[in-house]
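Here we start with a single chain on its own, the form predicted on its own, put down as structure tokens.
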Amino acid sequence: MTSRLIPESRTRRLNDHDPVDGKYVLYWMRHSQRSEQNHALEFAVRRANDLGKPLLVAVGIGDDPSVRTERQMRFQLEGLHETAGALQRRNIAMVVRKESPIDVATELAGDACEVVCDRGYLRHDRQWVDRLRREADRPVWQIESNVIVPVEMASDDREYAARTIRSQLQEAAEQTLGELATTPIDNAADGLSINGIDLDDLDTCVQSLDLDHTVAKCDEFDGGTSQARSRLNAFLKDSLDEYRDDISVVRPHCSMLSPYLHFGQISPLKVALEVRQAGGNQESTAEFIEELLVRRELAINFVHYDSDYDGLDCLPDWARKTLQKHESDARPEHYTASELENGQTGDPVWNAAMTEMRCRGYLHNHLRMYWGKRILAWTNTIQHAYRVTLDLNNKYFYDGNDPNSFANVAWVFGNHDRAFGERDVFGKVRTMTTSGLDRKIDTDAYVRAIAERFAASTA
């Protein structure tokens, strides 16, 4: 069912200021970088209509801890270019600037009647929104649109496993799943003149930014809502029925939507609704919704409620203690951070996975888990293992620096998991071995496929 209703559970007013007679309503776009199925955008349209003003959407792309590489930035800008065109067709202005996101927001808030922002969950996102709330002497609203279930609606505390949050999320999702209709803007933004970067020249823009330019764009992934829709449609048509039983990492039956969800280029509600309505295999549909709803939003719960989400202090006591107990265990193999990054280990499967990360910006979930567990086995301290795993994850993956990134790395060290039989190095933390991976996938075929596909890149 399509509705224009924006539930109160997605809406927070962050201060008590009255509106001022500004030039526009400002929507500071961060985590929902799309023109459709975006609760923050539609809320901002309605506030602009209520106040008789045009709407300005603003994005800052400089000095952003969430976007560190040329690969990630190019993908983001491709999406923003498409979003800007879609907003223009709705008579809404959009500006993208090279300054930091919070500096762009606070500067443009000075001429706004009110400010609307979407919601992120990482430490810097919360700090930036708190600064905006304090510095803006006009109303600031925060609208949550990049989750199926608003984080506090799902739980008011940190959850420690999927089993402890699953029922709450599934029950709440029945209330929150629904199509969001667009609201026409009453006052066109034609008269606004706000300087920003030229999104028609992405090459020049990307090269001018302070990024890690050694991690370049991959040809396989183009950013934008239309690209996300195409991938979703292809998944529904060709892969959904095989999703649950998928064991291939060479030609996997995956949606490949994680980069688009990370940048908010497609709505998770839209994805869930289309998957449900596709009429596919019930078990595969349920498994996909489990990943999209339960696993993804468990990760958001984790970073929202645990301020130590990027370090060892986030681990449960049993995991931290058992890893510390076994920290001095002999490692049969040991590799430096540089050797790991360059895929120079004695494990051809792991090396292939690292090559795929570097060259493609993607890795199948089976391999992501194995990749992280072997780093723990090969490094001499827990702290070093944690830092190397997180740094490589956030450097090479398109969806790096996401709540899922921090949750997945923490899982390698025992978070969101239970204790297993004690063994060397890992203690009671779950391990993954090459022989175990062999039982899940055809590792020989994977190594051959990666060698053939990326031969020129690794020569």
Ligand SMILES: Cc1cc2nc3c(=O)[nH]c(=O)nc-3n(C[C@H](O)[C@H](O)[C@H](O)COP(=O)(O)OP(=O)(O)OC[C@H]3O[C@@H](n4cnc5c(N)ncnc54)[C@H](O)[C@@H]3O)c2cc1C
The other form holds:
Amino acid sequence: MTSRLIPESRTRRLNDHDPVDGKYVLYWMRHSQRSEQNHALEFAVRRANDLGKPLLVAVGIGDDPSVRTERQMRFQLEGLHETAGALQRRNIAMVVRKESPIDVATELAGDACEVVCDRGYLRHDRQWVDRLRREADRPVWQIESNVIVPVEMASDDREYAARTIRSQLQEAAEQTLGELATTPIDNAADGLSINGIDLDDLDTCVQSLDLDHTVAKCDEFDGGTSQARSRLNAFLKDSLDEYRDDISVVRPHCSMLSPYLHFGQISPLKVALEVRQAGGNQESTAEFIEELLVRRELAINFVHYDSDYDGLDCLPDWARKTLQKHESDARPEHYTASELENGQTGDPVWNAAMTEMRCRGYLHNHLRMYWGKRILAWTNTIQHAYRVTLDLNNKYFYDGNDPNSFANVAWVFGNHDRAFGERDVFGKVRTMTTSGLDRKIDTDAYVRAIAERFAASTA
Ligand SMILES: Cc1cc2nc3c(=O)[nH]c(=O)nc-3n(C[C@H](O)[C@H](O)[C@H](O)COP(=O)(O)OP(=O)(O)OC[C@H]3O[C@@H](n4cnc5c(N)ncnc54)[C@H](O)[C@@H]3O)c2cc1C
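In place of the form predicted on its own, output the structure of the form predicted in complex with the named molecule.
Below is the entire complex, every chain and molecule, led by the chain shown above.
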């Protein structure tokens, strides 16, 4: 393993201001909510040391379009609680406030010598960073830490499919994959007194926030870097070798790391390095890296370069045209948005998937694909199908509102895919049927398992 300084490819200076004599260096933490293997954090520590100042890490959790439910917020706060403790042990102060992320950043920037932020790719993230860059009146740096290959290094354009970005990502990853050294802070943050919320009392905090409280946290997923590490270790030990041949969605051999990657509670570089070093069978290892590197970072390329990533305009021409041509095809079954949300269709497998999503906040990839494709078959306009799919995805999944969410919902409608033989409703867009799913998984066992597991919630 190599230790390295923060590579230039991850570093952007967003304005030309000179440092001012403030009380601290501010790291506005948003997407890399961890104390380890975090390039933005290590960069901020080095800037603080250069300027002879302590480091303040600040997070705003209010009014965030990416965290709209109690489930997602609770998971995020559990992670932040752990991160705050870990930073305290490094003599770095951390404050979490109820105001919106950008308001916290601009307010605390007022006393900072310099500001460092990490990188998100969705529209509101870009707008917020742009506002910070304009309003901060001191240097603002952005450090990209949640990708194996920085987005512009991977490609300078919107890619059409995995095949058009795969080799660039694979080659670049050979340069970028490496362990990040931790730099001790020279100036402890003891003297800083900045008010924030009490993370020891998460229940009160979550209840006081303006969220969708109907979507509660489930017992299975606890947020935090140590939880992410345990999941990674369990995956390496018990599941990596079976990853490629996995056919069970009841006890799947996948990592379940997506919620942790989504909130930046674990670094994708760390996951990739550990998977490569685990010595698992080559095909499974390659398949996992394909998902983590190629599919995940293709999704980031998509939202970064396509400003229409959350609507039909993002679809390739052939997909939009073929779906429009078939929009008035008769649908043998049709369900309203609320029938879909409540899992009240005539398809027991789909209903089970919707139940799992509602009650567990997670679904295996095979089921996510099937789930999305059936919505397209059962709703009367493409626009409506798109909206319902995206809304349900982002409401119930822990990993919702991620670049992956937008790229994969778009995939349901033909994005990043090729044309197939023409059929009713779907036109040339790939279909997925129950019999197709039956060939991949034991659907009867799945429906039974979900009914047993979530009997109380569906009664
Ligand atoms: C309709 C639909 C909606 C989806 N919505 C989301 C979403 O909201 N958030 C989300 O993170 N993923 C989404 N996915 C992608 C994928 O299903 C999940 O990332 C994966 O199932 C997460 O489980 P895991 O962590 O156990 O994955 P593993 O199989 O263990 O894979 C490891 C990591 O690779 C990445 N990955 C795996 N599959 C994909 C994929 N198809 N595309 C991009 N990255 C991938 C994820 O970061 C994942 O955590 C969606 C897929 C579909 C078809």
